[in-house]
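We begin with a single chain expressed as structure tokens, specifically the form predicted on its own.
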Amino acid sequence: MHELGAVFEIVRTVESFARANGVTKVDTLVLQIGELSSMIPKYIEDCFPAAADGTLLQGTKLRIETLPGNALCTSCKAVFNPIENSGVCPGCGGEDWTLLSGKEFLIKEIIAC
């Protein structure tokens, strides 16, 4: 489960940012995770309390926004969700596409108390 290491790194990053900006308590942390990323939101949620324990983020609420995957068909230029369409363009039936989004793993927002 590589999510644990990623969550520890998020906690370190947010703590560093908070301290540099005079924030003493973080109420909510918002992450964006692409549905095609290697991160599993449920695992992130499960790991977060342990990673935040004893840190500035202890007791912080975690909110995860899932970002859809989007692909651009190289044949007809349609934008579509490759997961919902099993990797096949719904416009032309093509299977040659370029991924536009869906692999993100970002800290979107840090809400201080």
Second form
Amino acid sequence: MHELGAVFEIVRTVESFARANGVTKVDTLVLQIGELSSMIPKYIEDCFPAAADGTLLQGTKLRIETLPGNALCTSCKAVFNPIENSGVCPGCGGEDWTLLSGKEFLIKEIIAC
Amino acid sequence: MDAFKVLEIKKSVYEGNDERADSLRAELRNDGIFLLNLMSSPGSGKTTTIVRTIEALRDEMAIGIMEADIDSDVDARAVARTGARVIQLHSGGMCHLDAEMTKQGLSGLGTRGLDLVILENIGNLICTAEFDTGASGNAMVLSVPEGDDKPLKYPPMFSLVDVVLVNKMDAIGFFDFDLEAFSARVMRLNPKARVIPISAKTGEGIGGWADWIRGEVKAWKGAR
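Based on the form predicted on its own presented above, generate the structure block for the form predicted together with the partner chain.
Below, the chain from earlier opens the complete complex, with every other chain and molecule after it.
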């Protein structure tokens, strides 16, 4: 499980962002995770309370938005979801493509109160 | 009415590590030390390959080795027998090394006077590819028994590396490993990668690998 290290990094980043912006309490933290990222939302949710304990983010709610995977077919230029189509272009059956999105792991925003 | 306000951050979680990795790379460039990150699955022969690499290069450059594992020091002991400077890093359960851990490892190793440091990353083909360690070069070992289909299964790793060492070539007769098909799969993901077949056991191919390192170390020092 490699999510814990990333979650500690998130807590550090958000804490320093909050301090720099005069925020003393964060109601909700919003993350965006691409569906092809190696980070599993469930595990992020599971370890977040432990990482946030004793920090400015203790008690903060976590919301995770999933970003879809998009691939560009090399031969017919169609854009398709490589997971739903098992890596095969639904337009021409090509298996050669480049990934446009889906590997993101972003701290999107905080809702401060 | 509650005064909730939304503050946009829009920052990649990997950004902090990427910044630390870049600053570590700059430091190493300044000191003329080439850091090579060597990755593979467990049991591919990374440590034996490192021992062979030290034997091939130790007369011409000062080499340090960082052995990263979840536990134990068996690899460090094997490498220490070559006379190279070595440190064992324990990741404490973490499945990859990041730039911060690499920096700590380098400071524990003591890099003064070294030309080349090889980081033997944790045996794992997945997330070791996702965290920049600050290395100046990235290579991996894929052994023949693992199969020629691995580039299809672990594309991030094969897309990242500068060199793929195909190890255990001495045993290729016992396995259905198609070196040509394997190389084509690597090239499709990463046209810049070099595939070098080796046998860490017999020493086959180590010369070509040592040549690549020599060239990189020289270029890295020259770019100072």
